[in-house]
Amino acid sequence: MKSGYQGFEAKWHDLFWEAEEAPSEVPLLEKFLEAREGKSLYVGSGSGRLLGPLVQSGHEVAGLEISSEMVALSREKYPDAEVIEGSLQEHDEGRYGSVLIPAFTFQLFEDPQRQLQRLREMTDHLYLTLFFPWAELSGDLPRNAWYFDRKITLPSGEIGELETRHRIKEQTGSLIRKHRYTSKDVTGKIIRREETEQRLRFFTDVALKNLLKKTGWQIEKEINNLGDGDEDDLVYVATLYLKGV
């Protein structure tokens, strides 16, 4: 069992995102950065999927990534984008004009309150994207059972499959997800299989606002579902522009 973005989870990450055809966060990030001055830090910059385009557009952004495999992928694909290998808690390079945490990375933090306090020491402006697991809570996805998630064709011609299994602790706002990655040849024969586990935090609207208030943040702007869809749609993704108070 692997933890963090390693192995297939790192190598296939961008391929799965591309196959989803979901709205990109790049326009929201650029809009946020246009109104902020100074160098920005992108926490959890991963393979450079969002960091690279921001740097190519002329924004002064450095990445911070804990996975050495993701750092290597980012540096290979976007050599002009600065990436620092390490964790947020250990990062100590002064203050930034803003900090970016898109793509639900914040929900992987073990102690959200402590990290928000740490972020408040680093900047007055924070970009944050969170998701709420409606499908898991409503029972649309089976609990404690493997289910097919998605499939891709790899550059090698092999098939990459992802299965997911989850359980929820509603009292503590925790979603524990296991991922099973399987590579198969063209005949369907299994070549290799890897499993990973993630523990994500999720927040009700009231709990999130209380947490932000405790840690010195206020919501400056909120964008639902990455700006895609109607205002009356169920909010499954919330992007927040936060300002320190």
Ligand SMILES: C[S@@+](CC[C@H](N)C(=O)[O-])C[C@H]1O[C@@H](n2cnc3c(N)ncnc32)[C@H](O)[C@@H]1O
The other form holds:
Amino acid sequence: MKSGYQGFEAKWHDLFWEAEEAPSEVPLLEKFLEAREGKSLYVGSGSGRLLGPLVQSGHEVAGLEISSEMVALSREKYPDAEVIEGSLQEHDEGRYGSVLIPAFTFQLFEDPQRQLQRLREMTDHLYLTLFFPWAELSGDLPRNAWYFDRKITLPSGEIGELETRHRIKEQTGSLIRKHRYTSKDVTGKIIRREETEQRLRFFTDVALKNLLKKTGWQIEKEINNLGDGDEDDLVYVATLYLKGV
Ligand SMILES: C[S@@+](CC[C@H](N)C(=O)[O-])C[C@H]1O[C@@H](n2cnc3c(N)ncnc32)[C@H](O)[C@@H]1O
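Taking the form predicted on its own as the starting point, write out the structure of the form predicted together with the ligand.
Entire complex below, previous chain first.
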């Protein structure tokens, strides 16, 4: 089994995002950056999908990314966007005007409290987007069974398929997700299959607010579901503009 964000998971990352048709996070990131000064560090900048457009529109942002394959994709597609190869846990390079952690990268960290404390030492302004696994918790998606997730047509005409299987550890608030990536030729014959596993922490509203309070962060602004949908909708995705206290 491959570790995260390598192989098909890296190569097909942006195509799967496009296939999902979710609203882009770029406008929320831009709004946050416009009102804050100084250089920004984007943790988990991946293939440059969001970093590239931010740099292209003139924001002073550097990426920090742990997967060498994602770093290579980003540098190839957006050569003007600076990317540091490394992890947040080992990054020790002074202070930033702000730190950005969009998508759900923060939930991949094993020690969220420790990382929020470290982030507090690095900056006074933090952008965070988190997702809450309502579909997994409510049983809308089956537990411990493979299900079809998404499918893309690759530039070569081959098919890329993603299946997912998850389990939940309620005590620790963890979602353990396996991904199975399969490439198939035009006749449907399997060419190659790869599996990855990731553990995501999730937080109830109360738990998150406690965590932020304990680590010296206060919420300046909260945006639900990337600004899409109605006020009464379940909050699947929460974006927070945080300020140090
Ligand atoms: C969910 S993806 C999001 C990628 C990108 N932000 C986007 O929205 O397209 C998470 C990314 O964070 C990276 N990552 C995970 N843990 C990290 C860490 N501790 N430090 C730096 N990058 C990390 C992964 O390699 C991956 O590229």
